[in-house]
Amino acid sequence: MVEWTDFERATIQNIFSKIDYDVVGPAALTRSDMCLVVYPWTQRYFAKFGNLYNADAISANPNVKAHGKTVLCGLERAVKNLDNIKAEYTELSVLHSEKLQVDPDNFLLLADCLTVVIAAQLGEDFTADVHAAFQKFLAVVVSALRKQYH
């Protein structure tokens, strides 16, 4: 079980209260310097999303944008269940490991992209202490998503 300080709890909740899910989620997946462009092999999991042939197509793709928002809503579940993230994410872990067969390293890649986008959104408010709390949160989320992998 992860132990959270009061500062970490407040910081994680504060980050998610400040960000616009319609902007941050899609940006983590679609900005020309983010996940699907920088790590093009991740596109194979999104074949049903249509045209992902270049950065402009990815940025304009409504399915990718919608999935980015879905990812943030999933992270919000973790924010609301900080003391039980692994249990909260059991079904998502099974889905990603058994049905979708997503390479678990991709969770780390997306976490890194999300960190860059959030840092840009928060600007000076994204201090070293805030960054550390956010990275701890994402590490716990990634661990929970990897739980069902063998």
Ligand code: HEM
Given for the second form:
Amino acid sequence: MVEWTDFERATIQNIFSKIDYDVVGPAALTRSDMCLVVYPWTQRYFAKFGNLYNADAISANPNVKAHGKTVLCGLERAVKNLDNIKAEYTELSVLHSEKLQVDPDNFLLLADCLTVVIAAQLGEDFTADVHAAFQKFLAVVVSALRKQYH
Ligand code: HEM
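Mind giving me the form predicted together with this ligand, seeing as the form predicted alone was just shown?
Everything in the complex follows now, all chains and molecules, and the chain you saw is the first one.
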């Protein structure tokens, strides 16, 4: 069972209330310094999304953009269920492991990309304490996503 301080709860809720899902999710996947570009092996999971030929193609790809928002909506479920993230993510974990066969090391890469984009969005509000709370949230999310891997 993960314990959250009041500060951590408030900080995580606050971050998600401030960010624009249509911007942050897609940016974390597609910005030229972000996940699908910097870690090109992550592209193999998205073959059906069409043209991922180079950074420009990736950032213009509407399927990838839509998926960025899907990931943020997935994270929102965790924010709304901070005390029960593992249970909330059971199906998502099974999906990524059994059906999509995503190498779970990639979760951390995407988590880091999200952190960079959110830090840029929050600017000076992204203090060391906020960073620590967000990092903890992502660690719990990643651990929940890994839960159903055998
Ligand atoms: C923070 C980590 C992540 C979260 C919260 C997350 C969340 C989600 C969600 C909510 C879906 C949609 C599930 C559904 O349709 O029921 C999804 C699908 C998917 N995810 Fe993830 N994901 C994460 C990391 C990753 C990573 C790192 C990869 C691969 C490198 C990946 C690959 C996929 C693929 C290929 C799909 C299916 C896309 C499609 O067919 O439309 N995910 N993910």
